[in-house]
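Consider the single chain below, provided in structure tokens and representing the form predicted on its own.
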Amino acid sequence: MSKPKVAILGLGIMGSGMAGRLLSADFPLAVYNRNREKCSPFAGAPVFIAASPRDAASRAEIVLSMVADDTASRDVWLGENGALAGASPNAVLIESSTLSGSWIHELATKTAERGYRFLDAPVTGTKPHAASGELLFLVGGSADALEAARPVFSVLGRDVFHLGPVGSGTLMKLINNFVCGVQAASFAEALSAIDAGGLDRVKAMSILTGGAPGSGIVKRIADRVAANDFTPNFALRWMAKDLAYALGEASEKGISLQTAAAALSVFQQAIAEGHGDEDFSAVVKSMGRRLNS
């Protein structure tokens, strides 16, 4: 079977990284990106190099938005030259971005009003895994455009959950997020107390990682702690927005998520300190600096 022809909107570091696996896979693929500098990897490439969304939804059976947040990802469907008014009809259209769910559903309507099948995928993994081909995607939407999807999804993800309608995908997702938002807060004012009380700071993660509290963010959190390295993966900026979503939604469900609006105050913090643009592990940076004022 000839591998469906595939449009990636947005290349940062998640949408570069799948752009790539897609190619290296052979896939017919057109890309987009605001700014054109993120582009620069691609020329010379079998790749087509769309001077707008509608471009280079023109040319694709299957469309994957992958921006920043709901702004971003308004203005690549909707905006002036958006994807919505170029896509093929019978295109299977996917936004993999984490983004809230109000959005997501003005969005879904939007695609139902021009006949287009829509799924709200989002991702859990970082650069590595985009890169590589391991992510997974918590999928919402029907089961028809899934199945017409799961050649790309094959490629870029070791696994996909099909959780339900629209906007399944988004709230699972948010979940998710705003526990690893929890953890990575948590940890952050364990090391403040660690310092603090004096104790030795490698024996002490040793023994969070080693124990009951060693789930996967605290050890990468602290692996990055130890090599002090905050290169972003997952910038602090986003985890901040996304705890962010996470409390708006929750809010229109009528139920308060205490210990996330306490993390995102945590993390507001550290982007006020300047970490904004560095892993979100460097969260603990910001509680350092308030132990030592």
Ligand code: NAP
Given for the second form:
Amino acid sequence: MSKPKVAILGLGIMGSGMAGRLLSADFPLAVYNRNREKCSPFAGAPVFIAASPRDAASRAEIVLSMVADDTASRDVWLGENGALAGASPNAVLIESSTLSGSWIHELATKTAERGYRFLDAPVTGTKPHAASGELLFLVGGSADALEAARPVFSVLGRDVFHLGPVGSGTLMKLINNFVCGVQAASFAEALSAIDAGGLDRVKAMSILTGGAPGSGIVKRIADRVAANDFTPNFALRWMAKDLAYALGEASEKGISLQTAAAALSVFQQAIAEGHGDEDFSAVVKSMGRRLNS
Ligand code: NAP
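Having seen the form predicted on its own, please provide the structure of the form predicted in complex with the named molecule.
The complete assembly is shown below, putting the previous chain first.
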């Protein structure tokens, strides 16, 4: 079976890995990034480097967006020269960024008005998983659209969960990241208490990571602390974004996420201290927990 033509909109940490993976699997590929410098790794490769999302979408049967937030998504789909202005009528449009539920529903309405098939398909996994095709896709939308997109998901991911209608993938992703964000914030607070109490950091971290609190996310942060390496795989500001979107989504459903609100304030403090572009694990570096600061 011939491989569908794919357009990737957004060549950040995740989009660049996904595009590279599709390229190495010989998918016909078009890419777009707002800042053109991020297209340079693809120069010389058999990839069409598009000047606009519209230009990229016009060459594709599957159009996948992997951008920062609601504003970025609105820009790439609906902006002047946005993808919706150029996509062919039979294309499947996929939004894989982690976005708010309200924006996903608005975007789904706009795509339906124009007759497109649309999926929200955010992912779990981070930089290395994007590059090696080991993401987990959390999909909302019709089974028909999912089947059309499956060849792409199969190369980019280790599994696909179909969670229900449009918006279901996003809701699951926001719940997933709210739990991760709360654990990260609590581990950051734990390290502050360890330091303030004069405990041996290495011993204390090994007790926490080797015991019941040692979740995958806590272990990932502990590894970053041990290596003193906070180069971003997942930027701290995007964890704050996800906590804020999770709070909004829950509030629309009449639920109060008190732990998410507390974690968001921990991440906002870290952003205020200049850590927003570092890995989310840099939340441990925030000094805002000091009562006399
Ligand atoms: P990133 O490295 O910061 O890349 C962000 C991308 O969004 C860049 O291509 C950026 O373009 C683009 N962008 C931002 N504002 C834009 C605008 N107004 N118009 C057009 N493009 C815009 O982020 P990432 O880590 O790849 O994450 C992308 C999405 O995946 C986010 O929603 C994130 O929450 C989600 N996610 C990330 C991870 C992870 O581990 N990194 C895991 C799962 C999900 P420029 O280069 O021009 O700024």
